[in-house]
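Below, in structure tokens: the form predicted on its own, a single chain.
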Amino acid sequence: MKIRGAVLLGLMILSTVAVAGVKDTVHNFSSSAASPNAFFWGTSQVCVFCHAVHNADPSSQALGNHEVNRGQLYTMYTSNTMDMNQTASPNEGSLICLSCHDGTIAVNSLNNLPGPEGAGTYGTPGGAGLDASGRLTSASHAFVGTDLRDDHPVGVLYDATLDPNFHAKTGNSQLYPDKLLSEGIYVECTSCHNPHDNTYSNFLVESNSGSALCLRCHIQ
């Protein structure tokens, strides 16, 4: 009882700060007042469109709740002066931000609703970023397609032995450039992202001030 009490105590605190980070960004979709574009009538949990506790989708690493359309198509950026390899078409770190991002799916589409009701959508869709379908639109600033090769891009394996333009890893994921990796090799969205904290405007995982943040990576 003693251990069960004790994990249960810590998915509260994690929850609680979770919450606490999101919250009072537009990425909590339950509150017109935090994300007058994009919310969700009838709604009060924040944490459940994109995380479930438990009947998580099996293949996320993050206890993920919201659908993902792994079959989706996308055009992916291109350039003469990219010598790493890319993927043809964006990873986990990336997919997940895409999901909603993209325009394809639903934001309150989850693969478990909170109670019995099972997979389906939640709540009612309010806010000029999104259609009666509850899918982020052109009109909004925060969609980006399924055309992205007018982003930064993602899907890419990480090899500066390719390009001397960059820092070469160092092995360690607690180190620069390898702590700004998804699954330690590849450059996606949550490597300059971090969905949970808009402390530095756009989510940035760090400040950018004096391109920082790209200087992790780039050599100047």
Contents of the next structure:
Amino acid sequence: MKIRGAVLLGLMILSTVAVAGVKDTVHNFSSSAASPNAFFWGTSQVCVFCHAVHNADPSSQALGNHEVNRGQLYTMYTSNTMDMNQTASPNEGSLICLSCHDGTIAVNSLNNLPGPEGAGTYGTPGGAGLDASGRLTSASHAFVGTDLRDDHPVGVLYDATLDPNFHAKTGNSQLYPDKLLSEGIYVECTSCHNPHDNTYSNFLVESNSGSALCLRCHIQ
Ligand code: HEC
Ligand code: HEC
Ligand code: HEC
Ligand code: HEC
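Next up, the form predicted in complex with heme C (HEC). The previous block was the form predicted on its own.
Let's see the whole complex now, leading with the same chain.
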């Protein structure tokens, strides 16, 4: 009985994980119910706003389908106490997020239209977070903009040998802090966020209770 109970509980946990997918989050732009501030009438696909199975952007990390502004100049975070090296602009693990969150590109600006055979449409924007052309505006709490001076630094080449207040890299992508590093080396938006899953709210990769997420990299 006990074993059966444990199995059942396991299955229940599994199924809870399975339903907490991107379609139930505000990143489902085909649904005004899931994403009341930002949706597109006339499209039923979910993944297509970020991924394409063909004709994806070859420079992207994961078959990216959203237009990314690689020429966009971002004002990077600076401070006197930064010890690690920072790239002049954010890398792929941030560019995809910023492509919508900096407010310069429409949420439905895609490489490859929802199919089949072009039968889908880009949809008509709705919701208070978007302007008439489908760009995120400062009316949305999720607007980040192009000035990143007020955001946690991104484009940082993680190197604890330059700052003793950080955990050393393990060289194993399954272990912290490496697990959180974009392309295995950078601190980017995807270090702290998983755009598919809102279990921990704000699309965090894990709970930040007790600042646990911060302490995966920072020692204090
Ligand atoms: C709002 C944008 C967005 C939507 C919608 C989205 N994804 Fe993603 N996806 C991303 C980003 C960004 C990455 C890259 C993550 C990284 O670099 O760590 C990614 C990565 C992936 C990966 C690579 C493995 C991983 O998890 O890192 C897979 C597989 C994937 N997505 C599948 C899907 C599927 C299937 C859907 C639809 C059900 C979907 N995604 C919807 C943004 C999105
Ligand atoms: C295709 C466009 C698009 C991409 C790509 C995208 N987002 Fe979003 N995101 C949005 C929109 C639109 C909203 C909803 C804004 C609103 O409701 O006002 C949103 C909401 C959010 C929120 C708020 C969640 C909440 O519960 O209110 C967070 C956090 C977020 N996104 C982070 C990210 C991160 C990090 C990435 C990259 C890994 C990313 N997004 C990629 C368009 C996008
Ligand atoms: C070091 C970790 C970390 C990085 C890197 C990071 N975020 Fe966040 N982000 C968070 C945390 C933690 C929250 C939740 C803040 C809260 O609860 O007040 C958050 C909240 C947000 C929100 C919700 C609105 C808000 O301001 O609270 C958005 C949108 C967002 N992040 C987007 C981004 C984007 C885009 C990037 C990359 C440019 C990024 N984040 C990089 C940790 C991070
Ligand atoms: C993926 C690793 C990682 C995570 C997770 C992370 N950080 Fe950071 N953080 C860094 C790195 C790397 C730097 C740049 C350090 C340097 O250059 O010396 C940094 C810089 C900072 C700075 C600026 C320090 C300065 O000298 O100007 C603050 C503040 C900060 N982080 C707070 C946080 C908080 C709060 C959280 C949790 C929400 C968090 N960080 C999560 C890696 C991380």
